[in-house]
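The chain below stands alone and is given as structure tokens, in the form predicted alone.
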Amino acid sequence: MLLTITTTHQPATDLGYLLHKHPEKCQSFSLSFGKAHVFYPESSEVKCTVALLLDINPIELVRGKSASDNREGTLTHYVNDRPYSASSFMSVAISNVFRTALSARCKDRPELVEQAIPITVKLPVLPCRGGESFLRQLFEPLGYQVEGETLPLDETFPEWQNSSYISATLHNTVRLCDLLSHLYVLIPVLDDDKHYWVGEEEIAKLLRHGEGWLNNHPVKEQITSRYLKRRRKLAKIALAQLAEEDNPDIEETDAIQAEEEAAIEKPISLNQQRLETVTETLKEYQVKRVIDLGCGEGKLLCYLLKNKSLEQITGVDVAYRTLEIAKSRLKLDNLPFHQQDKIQLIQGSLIYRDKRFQGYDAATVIEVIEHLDLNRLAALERVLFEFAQPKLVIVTTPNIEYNVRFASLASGKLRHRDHRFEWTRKEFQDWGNQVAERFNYEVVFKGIGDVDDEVGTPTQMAIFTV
């Protein structure tokens, strides 16, 4: 199984700076089902190519198997094309041998990163269900020239046609993390298959390896369905997940939104005493780990890295660009590595059971469940209290009869015009009072900003203790 990656970049051995690999060196690097080998069959200032070739053992790979997980027949273990044709143990090698290139990092040459570089890609033997025209579907919206040649089944036979394999030749001028990217995704999707078992965390590599192209590819699906091993649930909630990040047009939309709803709250400080009593309750639960799900811009997130009492901080927004504005909020890259090891930001949906959001102390739910359609809310019930399971739940939403006090909100009209609903205080402690006893959670309410005798506060919260 071989690949090639050739640049004619000037000086071209900057391709070692990239990939971490000295051109003059052949290296072997053990992997779970044999042994990856990185060598240079050319290196000059004016042309330099790097191979990758696996060596793979098909007899090792069936050792040790039950009969019982031979449901193809022992002798389709033994004999395949396992060892020759590029497939997804081609994308394990990928991410291992080359992990600091993919990961878009260059210690030595950080500059280069960034660089667009004229790139060629081989794979002599390339599996291809669904043909040539497969091949150009998935590369040339990505900017590729594809050149591809179908390989007969015997030179010796004509007769017997041609195979389903490809010799392809790929060209591009393309950041060489990108490239890695988009070979690590297509290569499986293009041999429709994997030799592991395809869960949920499936889902993650795909978007994160996908980031910034997957989301506008014309084939999404096809490729979705196929990366995932056709596991519908599971390409469900990833084109779940990539139909909900946001796109330029709606992240300025919701910006406005936003200002919109706290210039309405402003006169009161609103947004901040929210913040601050969380932050509280969290400290009186005497809460180590705490996941805030929907945190959006990570202004919660602020409040909570201040607190030296919290151990572990995640933040989860199903909007990629959303956690990039979090992520500069909060000075990430400059924190200091113990608080760097104190906080993440994870993209996920929070309709979808996800085993990232189990094993807090607490979540967070914070002006979230009127974003979202009712019929999606019992969704996130399940995610939350049944799947996830914190011990402390704390949930915040507008109390839409306080709106009447809000002279620059006209009446009838709710706070947010991305709110699908506001609740009375008795509809959210109906709500409250039923998610506790479904799920065997005590709920206590209070109410968040100014008290007014006849219509209560602004905000209103729900503690959730199991």
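Now show the form predicted together with S-adenosyl-L-homocysteine (SAH), given that the preceding structure was the form predicted alone.
Below: the lone chain, stripped of partners and molecules.
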């Protein structure tokens, strides 16, 4: 199984920097299903080609499978197209062998990563369920010029006609990281299969590698469905998250809006008080495993990481870019090992049931509920209190009554342009009491920030316990 990538960018040997693979070396990597070899059949200043050759071991593929997995009969397990055609094995190899390039990093030449370069990709045996027209539907909207030659089933028996395999050549001027993302997602989509079980983690992979292009792709529904092995429930979640994540109204202005909100609240350093109160409350309840839902840029996570009694800290947010900021704020790549094991960031939506939210002592939902439309709040309630069921839940939200005390906030305005609502103390407490009753929790309410006799505190907090 072979993939070649050729560039005529000058100097073409820059391809070696981008891929972190030296053009004069031939390197081999062991993968669970066989070996991946990387080498350069040609490399000069004017033209450079890298080849990724997979040597799949059919015996390894069968190992560990039970007889009940073997629905297609023993022989098909050993004799099949997998060693010879580009499939999800190729995607796994791309993500392993070209990991740094795929994630748009290049330590030595960072400016190269951002450069669109002329590229020709060849996939000599590409399984295409849907034929050449589907291949075009997938790649042409992304700017590729597509050449596809349908391969005969057997050259010596022309009467057997064509196979469903295509020898594909794709040309484009594109950033290498984008090209690798396109191939990573679209090769298994064309094959319409995956060699491994597809669960909820697969949604995050799709969103990560589809970032910036999938949401605007004309056949995004088909891509999503096939990528997730036609599991309808997963596809529905992925499409909903895609729409939310790529909502430019929210994304582009988010940072500015957050700054505006911080500026309004700054005179009393409300954020600081909020983080301290939440951290203290977690300590008080002797929490060991906490999940911060809607973690944003990770302000609370930074605080929590300093707390030695916590054993597991997870941050969840729907916005991939926000998580990237959290990752660099937390310096995740440079943390000592014991801390790296302790913390993780996951992309997910709080309004869809998700197994990854289970198994925590506590969940924090800090300044998040007011970002959800009221009709979606009920979904979050079930996800959190019915399915995730931590023993302790801390929810904070603005107290709208206090807004009159913010000199810089125009009368009648909410604190953040993305807030869908802000509640009075009574509204928040009515909501909290009703949730506690419905899901068998106890609830107490506290204020955060300076107390004003008339309008209370700027932030309100509900502490739910079982």
